[in-house]
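Only one chain comes next, encoded as structure tokens, the form predicted alone.
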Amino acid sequence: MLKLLTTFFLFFSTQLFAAEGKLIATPGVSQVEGSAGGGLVPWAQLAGYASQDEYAVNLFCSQGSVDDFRLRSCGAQLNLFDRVEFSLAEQTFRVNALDTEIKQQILGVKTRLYGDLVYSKWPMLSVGMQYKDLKDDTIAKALGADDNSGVDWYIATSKLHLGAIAGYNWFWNITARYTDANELGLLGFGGPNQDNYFMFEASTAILLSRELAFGIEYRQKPNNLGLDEDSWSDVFVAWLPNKSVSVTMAWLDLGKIAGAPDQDGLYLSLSGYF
């Protein structure tokens, strides 16, 4: 399934040079789940540099890796018109203490519903959706969780303020997620402990140059299994040398995943644009 579309995400690479129609920087990068945005937090962005008369394609690889277990997540997205997000991902969980890996799918939609990130009065503001099918259930089913499969809804605002600390570009993004999702779902989605479905999530960046901005990140997760899962941040650095490629680097600080404490490591990511 995910080589079908993407097979059909790059026909409409081959049809189009790199969209070109915003600012370098601005659509952000690719998010774990698929969604543009930083590495953990989908941002209210579209990928790509599409304007409203382009449409535009981004292909992603990204891998986090702390003490006990290694995420490595690809996809792609697709633009159109600066108005619709679709995306998709495949996600690949290896838990080192069981010698396994776990994989997931994850297909999503964005839509932004009003503003625009730099130019616009009040912050640009879009609500998504992230279908996730847990292809490898047999350890969440072991933890309690109720089902393989489940969707996300989140709504999103951005806002990128120019010249605002000692004339660096400031840039903030708000999340709010409604989610049973287990560790992203790759530990199932709901269980016995389940008492709070909303997340709150946000980032925030200076971008020292046109091409390089810092941030810091942080996204809520439930404790549907009752493991005391603890919230996720990281520190990054993302570099935008031009608007066909972008490279993110994390230190991610993931707390307790599935029990096992201090699971902290580097993060990467590379994103194309076409």
Given for the second form:
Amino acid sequence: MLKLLTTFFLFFSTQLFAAEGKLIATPGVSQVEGSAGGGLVPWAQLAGYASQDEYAVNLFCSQGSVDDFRLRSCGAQLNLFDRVEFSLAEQTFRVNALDTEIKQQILGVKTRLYGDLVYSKWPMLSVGMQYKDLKDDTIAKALGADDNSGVDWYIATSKLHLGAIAGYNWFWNITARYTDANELGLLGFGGPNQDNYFMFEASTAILLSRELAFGIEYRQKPNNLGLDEDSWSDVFVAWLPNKSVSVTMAWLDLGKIAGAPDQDGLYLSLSGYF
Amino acid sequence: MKKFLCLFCLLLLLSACAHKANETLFYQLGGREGLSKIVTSFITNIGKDKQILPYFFDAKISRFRNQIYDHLCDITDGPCHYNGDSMIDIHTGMNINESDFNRLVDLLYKSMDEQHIPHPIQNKLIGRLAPLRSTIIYI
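What's the form predicted together with the partner chain like, now that we've got the form predicted alone?
The next block holds the full complex; its first chain is the one shown before.
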């Protein structure tokens, strides 16, 4: 995986090209499964600063540490002409109680169907998929999951309203996801309690300056394993000082994970844009 | 989730308190003098920008200054009437793309920063200009 990313990065960095065609902060940051989004939710925007005449390559690394678990997710995105986004992510999920790590790889594709985040009359609309391949499925199988790979499908719509709230720019995104992944897929796919595939996710933020966003996110999750999986939420601050880097900090409220209650903790994410 | 929502709403309320009511955007930008300074900064920034400057090689600066002042004054409800050419007529054939347009928005934000215009007021001006995009790019 790392080798693949390095090759990917070297190939594009040799062209010494930095896409800067979008307005600052408008691509959002990178979510935990590798797609452009907030921290938890994939957004309608495609990753990086490519306009319709440019391409963009981005790298990111994120880590969320809650009471009994830690998730690290690193990967890359390629944005072609602000029409298609490809993403690769590798997640490493640490289960403190078992002193073990679970790895998962995710390949994402997203395409923009309509609109521009800022300028179009109606909100921007995109559809995407995330193919997830769980590398270590011992725990997933023990908990009763059916599969060790799965595909999420989602439709996302978002808009930035200029000067909407007392003159500050206001952003919102709503995503509907079709999924059978347990805890992102880290605990496998499907299970004995499976009854609902459609999940609702949303984010909203206010831009306190051109470079600083403050917002919240919400993400529903299925309960296929009968472990009372909770919805996830977070409050975040994203700092995008220029079109080359972004830093996101969040406080996560992940509720109950695999039976362990009240999983709260800090999330930190860095992205680089080329 | 509820506590995050409360925190977010609290911030919205705080930002709403800072809101000044019922002044024209022209006045909030500093009236004639303020807008004139913004236009001067804007022209200076365009002059220094490798991406945007080539579009102005044939332009007469004094005429551009008057036209853009009148246009901004008009669009911000100031005491002016823009009677220059339409945006479509001006920009047809210039091959301005999405990236150029956003670069110009960046330069306008920068010019307003230089004139110490508060961020919310800056957004309002950009918000008035944003609908013109389709009459400027890819035509």
